[in-house]
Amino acid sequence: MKTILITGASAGIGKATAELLAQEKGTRLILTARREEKLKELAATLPCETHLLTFDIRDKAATLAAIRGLPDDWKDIDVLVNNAGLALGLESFDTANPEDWQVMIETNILGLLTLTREILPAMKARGVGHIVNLSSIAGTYHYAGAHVYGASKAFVTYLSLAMRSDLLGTAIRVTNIEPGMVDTEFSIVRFKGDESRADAVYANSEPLHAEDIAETIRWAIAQPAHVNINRIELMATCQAPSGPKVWRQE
């Protein structure tokens, strides 16, 4: 039985990526975020064994007590996926809301920090383990009013690296994923509800999908135990690297 973790799971990719993985025989889930409604309805409909966390991921004391807290049958976890993320505003660094930045700072790196701390060791101990980190095409090619957000996933890409650099000799494998352009709620909480707003950014083209970074997810896990996915980046069509830029059907 493989124990799966995959946290921001109540929507877009982490939701995405749970349903694929329910597929998966002999996978069982630990989904977290923290909407718990949108959790338990996502578990109804899975064809998997289960067990819901709901915590903010910010909150360092609740995230390492839900953990902790775990059932010693859910204990060891076999694979981790880092996903919730977020971003907020796209103003310029010098009118930007420092208290968004807190947000993103204490959500995609220190909150992923946290968690991943926590769980390594029994992985490590265990001698088996895939982590896997979705980062951001934000954190190599920068565009106006990313500076936080893209320093973030930055972190995050440099992380998965180094980490992959301490874990060299153990079977513990490390996996960086880059999307672009994604199909979810994430702009929706970048402009802070503003639907109008949000669905501009994909007004006119084809971006890509949650699923498309579920199926990812999946084949990097899918892989041998003596290979692992160092980093894998991934847009749509309609984008570019340079910028990133896009292209939009007239």
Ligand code: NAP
The other form holds:
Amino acid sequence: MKTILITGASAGIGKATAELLAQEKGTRLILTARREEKLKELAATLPCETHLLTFDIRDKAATLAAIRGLPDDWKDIDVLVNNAGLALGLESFDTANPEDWQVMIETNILGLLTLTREILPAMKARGVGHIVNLSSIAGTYHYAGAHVYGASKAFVTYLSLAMRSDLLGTAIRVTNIEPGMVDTEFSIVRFKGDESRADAVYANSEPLHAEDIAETIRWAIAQPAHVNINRIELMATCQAPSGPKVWRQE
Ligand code: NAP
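Given the form predicted alone above, what does the protein look like in the form predicted in complex with this ligand?
Next comes the full complex, this chain leading.
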């Protein structure tokens, strides 16, 4: 039985990944997020065993307590999908809200570090494990207003590659996923509930769908044990790496 923990499973990429991986024979899922109801609704539709953990990944004590409190038969985690994350705001650096920076750094960087540091030693001891980190093209290509969000994702990309060095000689694999724009709750969160501003991000274009990223994750973890997919950068066909520009139908 393969146990896969997915953070941020209540929406978007995490939810689609749970839905896809739940179909694989011999898989069971630990699903985490803050919105318990969303996790319960999702779990009720999945054709596999699930264990739900509700915690805010910014809260170090709650994160550690959730992992340490796993029942003994759920402690052996084979795959960790570090997906929970967010962008807040798109203002220029000089007018951006530093409180937004704090939330992004605590979630995208510190939350990911806390969880990974807690789970990795057991993977190493068992000689089994795959860590999949959700970074972004924003970690490579900068665009106006993405300063701290992009920097947090550059951190994730660097960390994924650096961890490969630390884990050399073990069986543990690390994969960094770097999507371009994906149509999820991401922009609604970024623009703090302003749906029309969020809709404008995807207007007259076909962005990636959460299912596209789920399929990429499924493929990366399905590779034979001697193959490590270091990083995958993927974008909608209508988006280009410079800018990143989006082509919109007239
Ligand atoms: P989404 O639809 O907004 O989903 C984000 C998930 O993260 C939700 O399940 C949310 O759950 C969880 N989350 C956020 N803050 C949390 C916290 N403090 N504690 C626990 N869980 C938290 O966004 P998405 O597009 O699927 O994003 C998933 C990942 O992909 C993120 O790391 C994002 O940066 C990355 N990404 C997205 C895009 C894009 O265009 N959409 C592109 C590149 C990379 P709760 O709210 O229930 O806690």
